[in-house]
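Given next, in structure tokens, is a single chain: the form predicted on its own.
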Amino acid sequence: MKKSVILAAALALVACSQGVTPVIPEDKAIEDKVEKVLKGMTLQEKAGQIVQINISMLLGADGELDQAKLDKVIGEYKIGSILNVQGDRAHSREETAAMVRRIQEKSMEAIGIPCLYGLDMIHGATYLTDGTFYPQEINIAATFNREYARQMGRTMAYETRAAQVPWVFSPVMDLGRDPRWPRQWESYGEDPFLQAEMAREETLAIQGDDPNNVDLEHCAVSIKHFMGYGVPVSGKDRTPAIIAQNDLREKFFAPFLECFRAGALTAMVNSASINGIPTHANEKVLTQWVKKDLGWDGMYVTDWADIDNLFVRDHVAADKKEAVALGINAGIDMIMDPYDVKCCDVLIECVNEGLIPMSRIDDAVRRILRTKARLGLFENPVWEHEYPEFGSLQYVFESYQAALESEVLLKNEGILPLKGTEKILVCGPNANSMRSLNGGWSYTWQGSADDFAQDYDTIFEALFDRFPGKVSWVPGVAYDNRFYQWEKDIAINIPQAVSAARKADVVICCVGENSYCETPGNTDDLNLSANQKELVKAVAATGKPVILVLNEGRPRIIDDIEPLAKAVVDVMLPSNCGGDALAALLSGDENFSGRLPFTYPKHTAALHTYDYKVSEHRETMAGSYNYDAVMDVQWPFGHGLSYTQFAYSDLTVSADSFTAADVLKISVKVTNAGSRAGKEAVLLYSSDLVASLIPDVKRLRGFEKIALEAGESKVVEFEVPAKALAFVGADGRWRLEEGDFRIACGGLGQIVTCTQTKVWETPNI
């Protein structure tokens, strides 16, 4: 690339919009800390803050800190930033906060600015031995229950600051619209009303109220991956994506969005490309959409080593000196480039050969500063607090009530909940492992949890103790665990199960997937495994009762064996917990209330989200729309059964007519017409009858989850912006247009009209 058109693309990057009110307002306190520092930092010194590297660079042999390592890392090339744990797995918070603390003392001797440590603390303190656990994201967007994101954010910044950690790479927020990609599991569903909000909740508990003053018991958030990483044309991890450019402001920026006007400090950047631009190298997408159009001053960093796949995967820069340039002058803040401290010696050169404009230097250096002045870094860079609720039985208690609601009956005829008397097998190989219930991302990457997590129940644990001397367990199939191994199963026991079936009144039959994460998660075929459908073959064929439980991080396709179950639960990943939720859950003690934040396929060929084209499904195109009819799914998004039942009426919309700016007021009763208690979530549609661009047939616009005894009613009332219900044009912009929308709750419906036609001249509404 010609040395003139990047340093031209450079100039014009640096400075935000003028007349652009931040999303974070000004601390003149900050910035005068900010500017003081950089004003007296040397180009090596910048390069330093610049790069982030993993933990394993300052380790010797023993796996524990090495002298000689700090003073080259730190002392010498004045890394800035360090990630990861070490040995690739979780210790305690006194072994990590002895770690940080002395890395932080070299790092204060040696540069005078304190480090900036990260974790992948996903759903929960993960990298903490002696850490709480709660359900993975799309186990908690299955409780359509804003509060449990609430409960995992404050929990996770907490427990990860008493350990001298103060920046977490979470929420994620990548749509899982595709269900071949192995990391659907780490986000909140499908859809990107649900998203956004469940990531901003959690967004805004690990960071509290003030993002320019995080206290002690708070971290950073770094909001994943921006963006439109979730929807890879081949479904393998770290592939291209081709989006249309309306989705992709529409869609997939919205939980973005949402994070940055909440106040995001810092965000991850997508390892992959959007419509053949590697993200780390879009200038449109990381400085016009975000650090301009919001006037955002927080910092971006890369996902692991991806400045060098600019050069060595992408093909769109000739070696690492481009790579570098390419990259941080499209806007990247921070490169993790895990095991190469010479990246320094890449960007100074850079530098002095005018590929990279030191005012940019010094920008992404002033946000990387930014962010460590905000997070108290140089007032503390360790700290003497007291965290006495660090581990404690009320966290683990929001654990198992979040577990509780995510849980997913999707089919029962008739057979639970369990009497209690009846004669048990439980079989599969998700039965006995506390591997499958927590996912990955659970003390190691790829999840480990049956090394760490001995105290808590798996699925069978938890079914033997709720139902004393009724339960036997005959595994029938068996999981290979090495590494890289995750997808393999082996058949070691299906006669025995077969046999035991026989003498058992009811098999629970726990199939799914083993523990993986990102690319060794790729999947070729999205069936359950064929030793899995053999197993749940062979004793239906017994002709005993099968209850399937689904423990998995995407859906696997079950349409041939579905119907040899009595009734389907899908537990997702629902962690430590987990297994005594279901316990409780199938026994009666506690009723079922979540739903599918997903839609869950039925053939391999056929992927689906709940929010297709209307023109997608033509057998309900003859006449008036059918809006709540769904594609040949085995279940749609947002289905969800229970023990007792909900009936909706008199749902009200407070105007039959509508402008842009106006607000509707949306009101539905909800009455238990069951014999039980129960959960209920409320979820509420909008359908834009005739548009410019080809509608979707549905939009998620609002959710409250709701409580009801047996007989009670509550009245559950929305308000929706009516420029919520705008859309992206094929011009880019966002308009609403003058028609009817149908407005549907619960299996109501009710049309309202917008009177006038509306186009956004700005680029965010």
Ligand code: BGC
Given for the second form:
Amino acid sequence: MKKSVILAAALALVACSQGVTPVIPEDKAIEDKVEKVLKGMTLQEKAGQIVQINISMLLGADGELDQAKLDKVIGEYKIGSILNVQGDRAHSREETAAMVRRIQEKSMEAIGIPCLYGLDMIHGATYLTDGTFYPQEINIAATFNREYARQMGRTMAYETRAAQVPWVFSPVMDLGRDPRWPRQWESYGEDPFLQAEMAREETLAIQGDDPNNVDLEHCAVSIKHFMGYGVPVSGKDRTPAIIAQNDLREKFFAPFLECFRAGALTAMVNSASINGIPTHANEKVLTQWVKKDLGWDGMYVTDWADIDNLFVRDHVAADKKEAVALGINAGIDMIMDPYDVKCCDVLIECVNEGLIPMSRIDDAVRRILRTKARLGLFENPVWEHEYPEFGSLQYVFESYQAALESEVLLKNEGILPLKGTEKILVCGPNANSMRSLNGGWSYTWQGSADDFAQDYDTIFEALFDRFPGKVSWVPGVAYDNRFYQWEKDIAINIPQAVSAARKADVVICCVGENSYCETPGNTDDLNLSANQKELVKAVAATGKPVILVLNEGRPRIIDDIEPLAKAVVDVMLPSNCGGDALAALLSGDENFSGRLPFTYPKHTAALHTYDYKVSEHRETMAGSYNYDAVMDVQWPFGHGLSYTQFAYSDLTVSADSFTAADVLKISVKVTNAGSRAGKEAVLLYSSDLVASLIPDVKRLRGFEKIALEAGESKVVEFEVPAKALAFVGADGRWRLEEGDFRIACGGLGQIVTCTQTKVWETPNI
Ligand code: BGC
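Alternative state: the form predicted together with the ligand, after the form predicted on its own:
Expanding to the full complex; the earlier chain stays at the top.
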């Protein structure tokens, strides 16, 4: 790579753009502090701030902090940020705090700058043994209730701070648009609007009201993984994506934009690549779209060893030196180089050889110091503060409520709710497992809830308690619980399950997936496993009614066994309270209100999203050629049943016509027409009927969760700025075009007309 090319790129990047109002307002006291510290720093100290190291590099053979290693990593290399949990497993709040305190003492003594400690808190304080676990993000999305994203974010920050850690690598906001990708469950589902709304609420709840002064009960977020990570062409984690430029801005960038605007302090970068450009080397999206166009003065951290990946995996750099220069010049501020303190030496070489201008180094360090200052770490590298709510019953109750609203009733042929008098057989590999209820990022990276969450109920235990004397358990199929073997299961006693089914009145068959995370969760087959299908078929053959419970991080194909079930519930990954929530729902003590935040596919070679292009679904043409195209899915996005029925009426839109400056006021009346109370997620869609690019068939534009007693009605109101109906054209510019739009809600629809085409010159509207 030519030095002049790198330098030219870098020089263009250093300054933030002129004339843009920064998304986080500048705070003079913080800027003065940062400049003062920066002025006194050596290049070695600056390099140390830029490199982040895994905690394992500080541990001795006994798994505890090792003085010699502290002296080397922090004393000698001046490393300014550490991540991860000791021994790759969660510890208590006290143990974690004690470890971080010692690291902070060393940092202050050796560098005079506090360490920025970061943890993967993913669905609550999920790297603390005594933290509160909420349902995974995919479940929070299924509630269509923003309150749960707020509660989860608030508790995650509070409990993490209580352990002396000020930084969480959350929320995940990759669009989960392809179930082959093993991280779909980490996100808020397939839709950009739902993702943006939930992630913004979580971000605000984690950080608190003022991103410049994050208090001792809040943390900095690291929104991730910026961006386009969730749609690899192959479906395999960390492999290339091809994303049209207009989709990139309109759909993939939108949720991140929402969070940058809400004040997200840091962002972690997409480990893979878009259109051939590794995101860690993508100056356009890292620097132009965010640092310049938005005036964002926060900090990018790489994902795990992803600077190395620029040469080891992606071959866009010849060696580490080129890779470091490429990434830093593209806009990376902090390098997560888990096992390599020598990355500091490479950075210094890059500067000395003119591959990275000093101004870019200073800019990166400034952003890192600013984050530390915003978190108050200079004043309080460690802190004394009371956390009386830590692990409170209130938090656990919120987690239970969220689980209740997230489990989705997909099918019910009159068997649910259970009467309470039936003899129940519970079977399947997910019936008695805390690990599968929680999924990955639960006490360990790959998920180990069976070792830690014994105080909570599995599905079997919860049903056993709810229906005393009525419930028996025969697994039929069991998981091979060894590390990295999540996909393996074994038919251990299907014949016994069949005989038990014969003696029961109803069979609750709990199938799905064991926990996994990231690349180890790759799969070559989206079908539910052969053993599990065989179990369902065998118990169904007894003629006893089967209730299929799906406990899985992504939809597994079940089209051949779905007809055998009288009811199907997808609990996804509801976490520690998910078993009790399911028992309450199946018994009818509680009512279902969750809806799918993704499209449930029916066929392995037909993976769709709800916002497909109108041209993807066509009737058969006249004449001898058949050019039809059929969208055939198991259950659509937004599907979810209840024990009551809701009737929609009186859909009104404030005006028949509009222009870009208008705000559409839409209202709809929802009535609980059934005989019991329930909650309803009211979903508002729009369709652009004719556009200069093939339009999406529909797009979610609003949602509200309401509670209605039997017979009760409520009017739900939405305000949709007309510009929210715009799309990004082939030239990359936002456009709202003249013509008809259909506004739809609960099966009702109304046409409104845009009377004037508008094209925006600014990149973000
Ligand atoms: C994951 C990130 C995570 C990071 C640090 C990576 O492998 O992709 O989501 O935050 O590790 O643990």
